[in-house]
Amino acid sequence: MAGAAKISVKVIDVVEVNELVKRFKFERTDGGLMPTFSGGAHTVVEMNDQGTRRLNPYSLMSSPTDRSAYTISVRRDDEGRGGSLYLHNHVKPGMEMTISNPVNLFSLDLRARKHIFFAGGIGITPFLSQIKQLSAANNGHFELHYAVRTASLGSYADELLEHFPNNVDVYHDDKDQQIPLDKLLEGQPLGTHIYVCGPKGMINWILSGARKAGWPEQALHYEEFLAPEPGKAFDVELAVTGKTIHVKEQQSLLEAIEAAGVDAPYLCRGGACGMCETQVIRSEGDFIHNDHWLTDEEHASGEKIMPCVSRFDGKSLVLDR
């Protein structure tokens, strides 16, 4: 593939975090150490799925101190394009799989005087390494706002609060706890760096109230890794290899790429990177532009699409691919 380097992994544990978590581990096939990576990392985890090829960012929630193996936890979307229910249902202990090498787009800032994590449900794996990486280097003056559900649905609350008892705090919605922000925003030392990593509708309120409370700009980090939305089916023409494709209702546009043979890059597959970015070259129609990482002026122009998440509507488009 176009994007980090593949590596092959067997499946040596699948365990059941609570009714809609599972976690899945991999050590390497070859029996050798896995890349290093840093807290926030995520690997893509590749997957056959009834002939169907889906390519999917997880984030890696073990210690960036044991090369052993890489974890992660998948929450199952039933809505969804497939690739969680396909991790649910058929990965079990044996199989043998294809991930990506690691790649951080949500790195923490080691010049931070202090780190706080805002979490919402799945949304705590990336802080769990995080938290590690902190500990493991004896330096971690963090605390963590994590929001759940319920308490069953809370994955992995329970051994935060019994390891980080002073650093972390649960707050539940159907108890109507609420992280309260305003107060946390707050009186906090100079140097802070605020990170969050949930639902959409999270991520706003967090960073809109911390830009209104004057935080800078560079002290704030977010990930949101967004799933290609299904739409109408479309044609593209692709200028540099001559080649014609259609995208399919559930396909986005950087697999059917893919599906034709044709290397595009990628690190995220979710909106959040850039590297997908593609050039216009000619289009009539209109543009359904689903990610964050193009401005409002560059979706206006019609001349970038990110395939990874975005879709067209109309009767021509080519691209620079």
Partner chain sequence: MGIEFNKETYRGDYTFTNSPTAIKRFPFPFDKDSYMYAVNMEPHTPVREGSVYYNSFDVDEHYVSEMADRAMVLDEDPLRCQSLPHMELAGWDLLELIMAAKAKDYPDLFKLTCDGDKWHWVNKPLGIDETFTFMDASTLPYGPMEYITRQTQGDFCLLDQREENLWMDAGMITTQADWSLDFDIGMNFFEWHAPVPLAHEKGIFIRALKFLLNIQQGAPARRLNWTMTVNPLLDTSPENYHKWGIQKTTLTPENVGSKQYLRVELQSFFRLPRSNGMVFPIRCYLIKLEDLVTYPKWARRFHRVIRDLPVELATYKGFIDNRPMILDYLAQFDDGAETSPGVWPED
Contents of the next structure:
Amino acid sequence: MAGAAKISVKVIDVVEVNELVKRFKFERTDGGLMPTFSGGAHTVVEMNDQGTRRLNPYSLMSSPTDRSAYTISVRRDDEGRGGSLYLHNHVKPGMEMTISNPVNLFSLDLRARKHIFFAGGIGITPFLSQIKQLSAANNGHFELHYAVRTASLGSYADELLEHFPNNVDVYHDDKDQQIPLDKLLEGQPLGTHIYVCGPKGMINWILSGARKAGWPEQALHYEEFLAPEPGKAFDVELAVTGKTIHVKEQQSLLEAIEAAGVDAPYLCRGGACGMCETQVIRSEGDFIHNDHWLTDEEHASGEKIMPCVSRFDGKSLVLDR
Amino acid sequence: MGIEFNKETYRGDYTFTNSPTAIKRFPFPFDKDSYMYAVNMEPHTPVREGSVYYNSFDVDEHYVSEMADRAMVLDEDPLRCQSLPHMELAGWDLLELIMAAKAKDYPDLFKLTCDGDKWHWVNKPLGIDETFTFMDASTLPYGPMEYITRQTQGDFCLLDQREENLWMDAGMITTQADWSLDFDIGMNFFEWHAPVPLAHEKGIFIRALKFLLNIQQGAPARRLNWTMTVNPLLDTSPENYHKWGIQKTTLTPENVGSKQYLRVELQSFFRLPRSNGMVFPIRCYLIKLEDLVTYPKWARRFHRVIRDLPVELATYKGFIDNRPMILDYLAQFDDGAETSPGVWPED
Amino acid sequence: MPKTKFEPSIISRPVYGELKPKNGKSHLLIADVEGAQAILDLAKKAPTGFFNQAHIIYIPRHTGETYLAKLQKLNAKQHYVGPSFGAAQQRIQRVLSDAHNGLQIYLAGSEGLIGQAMREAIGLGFPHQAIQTEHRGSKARRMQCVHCKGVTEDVSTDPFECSHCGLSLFVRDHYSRRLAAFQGVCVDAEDPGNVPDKMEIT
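Next up, the form predicted in complex with the partner chain. The previous block was the form predicted on its own.
What follows is the whole complex; the chain from before opens it.
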């Protein structure tokens, strides 16, 4: 069975954080304890969206040592394929669902002398658990710089400012407040690590600023879960199982492979972990690569594809599955 | 259950012995008549009750004596157990993993009671009864990794995961096949395996690392490795090589069956929850050739494996000079008959 | 003396490159012996103003005054010449402990100097992969005796005698960044007294 081990859970609480974000709390249906996890970990939530099976990763935001329940926060994406809409519109307290064991692709470098977190919008969620981990262990020199559109859309900004007034700065787009990046990159001790979670533009801005200022690559960390982008439908031949599948506009290639009854490996389903990497046997057409895993050379080679987020546009595609 | 612990030594007079039960459950590592490196990972899930693969951390008749030997090694050389400062959290992960598993798998030997952070640990075979505060190292006589691995058979590599690699940043290493924690601590997966011949060229370590990085909480894996040791010496360390290396020259055609041991490592791999690190327990099992050949399938197969092993591997594993003598001994048990697939002695 | 060429070896054996100026807020250049020439070659490629934010720490040893005047002419913001790594060590630690991200580190010369300076930087959280190195001069090695743990400096033959316990050790390519040393292992453990002839390390 592909993916991390599963946990059967019951939704015990759904809270509207603001007009775009809802928070969901899960307990085990068997009454047992949740596995401990590390700050920055995510869980993959399985949804049965009117016959379509969706599996979306969401960062765990509760304290890593609180084993009674897990909480996630989900931003509604009205343009997206529907995972967040399903959670917002259909998931109610009392419902039973399946989530995965925690997986961490964005963990703290525990050697760091200091951690600087940059969050944009809903990108705040992994930092909530990381900050809880650092403050519980009492070894955390950290700063959080959190950019939000407006004060009312700044999920958890007030709580963070209240608990960590010396560590947290919030910047409001509607008041033209900008993260003073150049200034923040100066004067940080050797061994300081940077973590970014937010929109692609923000990630690129911060990473390239740090590189230009001579920061070592190993001190830079980021996480961006890509939602699979919809696109033109296409057909794929699976050489190992001998099946030909049709990938619908609103479906990812991985979802189409699974819908055909093929148990393909996966973990994050967001183009980050590398688990679903698939060999291309033959192709005639263009790849639409959307992942963070393969290198530019691998993308150009046409020999590999990450079916969780990437697509294809052309005459024929044969995969080693 | 109801394990009777041997009183035996792994040095000096070498009184180590395997009971018939221990021989039968020995983790014979060859599932066919030849050997080459392979990633050969499988899920670390229970297989055949009574086998060494049945529990997360196997406890056997050698437990008490093996822990006494470890204590002696550490008295002589405290550098065999080291932890870089950022690895303490992983040490607590390991302590929790082992205590919970042993209390569940061997309730007559170990007991763990947790009341919030107040933990009570009872280890009956070693006569330990400890109350401590979880995550507060000042309430234990040693750091968490050292504390629990002084009570658990096998070596332990505690690894940090970063930069798409695994880093050996802590460990308890006293039963090793000739590598030094003190030298290798801080190295990444490729660096600490650097001296291994042939496997890098075959891409074994690239594939193995990729597999290991994807091991998730609650889904451990395992594999076997092996080498040869003269005398039941657990501590074949590079540190003491100038003392034990000479023992290799004491083999004679008369004593090879009783002095030459097959040494098998049951390596397992667990994701650690709080630190997102990993632990590689490396459990060493020893069996002398005389005991091994009591199972005809093992005797035939082992003869063929040793005979056909590439020179580089026999050299790396340190028995190239003694190979002819070992083969002469094993040949008498190999009538050329076919062997059945798999590792089990009586299948 | 040009940069040194080494035979390909195992993965743990350090690989050295060629110093190139990198973007940074400040630059720390540490060299010994012929490593001075690597700094002088880097200077030819450096943008103007590079040395206004640079600190050079140089240990000439047997090269005496060969490179001193030329290095001095680079007009680095800070310039130090010392008799040994040991003498310079506390200065290096002090500089690193106060340094900020944006610092670039350049090491050149013998393996012993490069390894020991790198160890200081790593200890303060500077990633080893981000440190530039260039080997110049003798191929003598810094060796740790795996048995007594003593380090013998400037080992130029294989095997060699441990300067602490006296055992004859063979020279492995296995290298520890943490110890800044290669591993030396008893050469005659299985045949006491049978020590092979010494060969120059090449």
